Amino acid sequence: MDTRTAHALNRFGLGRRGIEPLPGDPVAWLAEQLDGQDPRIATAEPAAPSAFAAIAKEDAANRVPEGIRPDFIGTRYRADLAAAMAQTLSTDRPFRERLVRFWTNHFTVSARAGGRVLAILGAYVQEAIRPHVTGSFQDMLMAVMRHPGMLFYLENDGSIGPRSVVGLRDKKGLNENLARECLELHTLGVSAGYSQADVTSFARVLTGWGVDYSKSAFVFRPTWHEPGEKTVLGQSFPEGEAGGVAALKFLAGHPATLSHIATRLVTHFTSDTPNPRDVATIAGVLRDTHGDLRAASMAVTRLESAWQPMTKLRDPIDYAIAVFRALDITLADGGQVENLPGVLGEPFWNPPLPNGWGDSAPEWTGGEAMVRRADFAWQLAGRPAAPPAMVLAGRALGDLLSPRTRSQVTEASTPRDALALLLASPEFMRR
């Protein structure tokens, strides 16, 4: 396998799966993956209603006197998690799947919040992220901000305008979480120059944006909404739901937003220290296409810096997935495979904070983290069906395998040592 093909499989994809056919034209192969509808959306059942059914059952069970209480929410979450991991391991569209994971991390909703968030997380990814990774950023932002998953996670479903009908009656007020994270993380970025007054005003814009349990969907509650016109970053927005929609459209197209998301994309696909010219190029594509994420993603594949091998350290989830795919491990024969990324320090869908998991090497290269990877490689190398190390190297890495690693692997004392050395090599750690 030549270097360019191997690089496409690992940098833009998730690593080659077993002996799957190799693409003849790597760039055309990447483009084809972004055509048409996401196959996971086409085959999956509606997600939110089953999540809300689990929440309702759990609430009902908690009202029963002491006794055995089924874990409806946990069961729902584990099923969604297993389905997501199965999709990641088996997909023949790994570039699209990488983008799903990238945007899920950008718009973090974490299982760490528990409760309702745990139940709805799978539906959130399915409904707010997946349909939009090749669509417009504005549409994705709108879907994220109106999804029960995000509204629950950042507690906007309980944000009430102090001067609204309900606010005056019940003496309740704003929750600024969603407004703050939308400005800081999702759109403009922390260095964009907005003020605390902008955060508070934007939180007022979003009052009344909540969740209708009976419909498993977003609802706007006028009696919770702060009346009057609001100003954010010098722009005025009318009261009502229309004001929130207008504010999100304004933020989605703001130059600072385009630069922020371009920086994150270029960082993810090129280097921890992205070239400012590359960032400007991708921001320009987003500007000229009105936020077309497919166009931006394909523009990244045309950056010269995106084709420099081994410049990005795989984070633990990336690393685990690449190893699983190389060994052609599935949920059926891998035991609790969906939990293994957590052993490496990055549990799936479970970042500690709303800014998601880090995307640079220093965040994942501590001594303990590297020992965990070595232990992980040793564990997987002992699988009975594991192929010989050099056979796997040819399948998964091809010409990316360095002479030094080849020498160390071929000189190992046992087949298991050889495979463990390969799986813990720089070539497997990086993409």
The other form holds:
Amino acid sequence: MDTRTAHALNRFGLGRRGIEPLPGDPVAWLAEQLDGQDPRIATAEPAAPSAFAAIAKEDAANRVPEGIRPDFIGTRYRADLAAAMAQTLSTDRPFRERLVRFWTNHFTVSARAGGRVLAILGAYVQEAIRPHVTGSFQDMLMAVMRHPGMLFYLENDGSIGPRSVVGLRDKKGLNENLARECLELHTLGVSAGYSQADVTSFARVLTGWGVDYSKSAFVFRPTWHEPGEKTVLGQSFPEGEAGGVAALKFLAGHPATLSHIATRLVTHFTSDTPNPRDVATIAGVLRDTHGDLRAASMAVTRLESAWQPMTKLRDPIDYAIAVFRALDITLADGGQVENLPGVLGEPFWNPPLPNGWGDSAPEWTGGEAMVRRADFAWQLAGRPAAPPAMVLAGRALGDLLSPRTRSQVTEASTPRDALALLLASPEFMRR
Amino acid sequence: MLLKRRSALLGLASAVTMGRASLALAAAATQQRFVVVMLRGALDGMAAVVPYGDANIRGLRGALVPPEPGEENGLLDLGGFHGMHPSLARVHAMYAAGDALAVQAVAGPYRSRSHFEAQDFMECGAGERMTSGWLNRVAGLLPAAERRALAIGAVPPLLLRGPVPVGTWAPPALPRPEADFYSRLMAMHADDAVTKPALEIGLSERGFSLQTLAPPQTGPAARGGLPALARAAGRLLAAPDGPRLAALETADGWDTHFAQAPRLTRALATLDEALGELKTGLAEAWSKTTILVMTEFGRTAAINGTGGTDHGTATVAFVLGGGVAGGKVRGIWPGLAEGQLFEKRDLQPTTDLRSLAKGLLAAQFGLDAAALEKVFPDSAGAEAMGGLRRA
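Please show me the structure of the same protein in the form predicted together with its partner chain, now that we have looked at it in the form predicted alone.
Full assembly next; the chain just shown is listed first.
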């Protein structure tokens, strides 16, 4: 396998799975994966209603004072997590799956919040992220901000305008959480120069954006909404649901937003220290296409810097997935497939805070975390029917294999050590 | 023994403890230890140390204020004006013993209400992002023989990142191969500027932690989570040639935008247990250790619409340890009347977090003003606090 093909499989994909067929033209292969709608969308049932059913069942069970309480939410969450992991392990559209993971991290909703957030997480990724990774950024932002997953996680469903009908009656007020993180993390970025007044004002714009449990969906509650026009970054937005929609459209197209998301994309696909010219190129594509994420993703694949091998350290989830795929391991193989990324420092769907997981090597190069990669490789290399190390090297790394790694692997004292060394090599730890 | 063989194979022998023989020798050294506990997510300082004597507190946040001292589940009194949250019983006992103090109305040299930006600034010890954390810069100022810093967790926080190599320790999670495997692993990574230093640190720390933790645990089995990590951290720090600097962190339960009262009760109880375990693990070394508990900023003075509080400014910090001049609440109380609040919403800062940290480092390691200026650049305006350690 030539360097360019091997690099495309690792940098843009999730690592080659077993002996799956190799692409003829790597760039055409990447483009095909982004054509049309995601097959997972076409076949899937709406996920939110069954998540709300789990929440309702758990609430009902908790009202029974004694007896065994079935873990409806936990069961639901584990099933969603297993399905997501199975998808990343088996997919033949790994570039699309990488983008799903990238945007899920950009718009973090974390399992760490527990409870109803746990129940809705799978539905959130399926309904708010997945359909839009090749669509428009504005549509994704709108879907995220109206999805019960985000409204629960950043608590906007409890934010009440202090001068609204309910605010005056119950003496309730704002919760700024979603408004602040939307400006800081999802759109403009922290250095865009907005003020505390902008955050508070945007929180007022978003009052009344909540969740209707009976419909398992977004609802706008006029009696919770702060009356009057509001100003955010010098722009005025009307009272009502339309004000929030207009504010999000304004934010989605703001130059600071385009630059922020371009920086994140270029960092993910080229280097921990992205070249400002590359960022400007991608921001320009986003501007010219009105935020077309398919166009932006393909423009990233045309950056020269994106084809420089070995510049990105795999984060723990990427690393675990690449090892599983190389060994053709599936969930049916049992063990702790879903849990292993957590052992390496990055539990799936579970970042500590709303800014998600970091995307550069210093985030992941703690001594213990790195040595655990080697332990993890050694553990998996002990499985029965594991392939010989040099066979796997040819399949998964091709011409990326360095002479130094080859010599250590071939001189290792046991076949298991040889395979583990290959999986813990500098090349395999990168994408 | 296996461990020494492994260390020798890796060429790491000098970084690994030499066993119990070193006890008598090492006891002659300075032996001072400094631990930072970071609470990520912004602890509501006025809920941890409640100014129940301030006439405005109940008006601003009635439902969030526990009953007065002496009442059922009431505050733990700190001298007639402030009261500690009832979940902090162990910390209160340290306070009563003169081993703990609180500093009210503390804030770093920044006014960001972004968690992530403020945490970065807090860890850099500056009003801007830097490439190293202030505790790593402290490590650089220690004598070479004592320049050992440890992050509790798989990855060091920014606070400890920088030019001085830093160890990490986390409980074992996977079965481990033999030394020969690690030796080849290091040979394979020998030219890698990113992975090689990390693997070296990880392996040397494993040797180190295996040595220290090898004896079977006595007493009741430690529970999981932060308290267990804290006890292990204490035990590592207690070793005569153990780390001099350490960082421990938790991000669970501080960002209380809603239902603050029950959530903070749990989070503070876990913190209290962890600090108690840290003291237990330190054992004799408690008298040579100072612990700083800090968070990136405080929360709004008033309760919000969802029974919680939003991002604010000044908060509380705690200092614990056997040599601390404790039993006091330090810092000037700014008051809670509308005109006294910062931007009419937050507790007004009256103590710079750097002043507190500088005062502790000066007392603990004898760092002078010039050294402290290296740790906290452009901090001349934040004079080191005095009187933090018993004479």
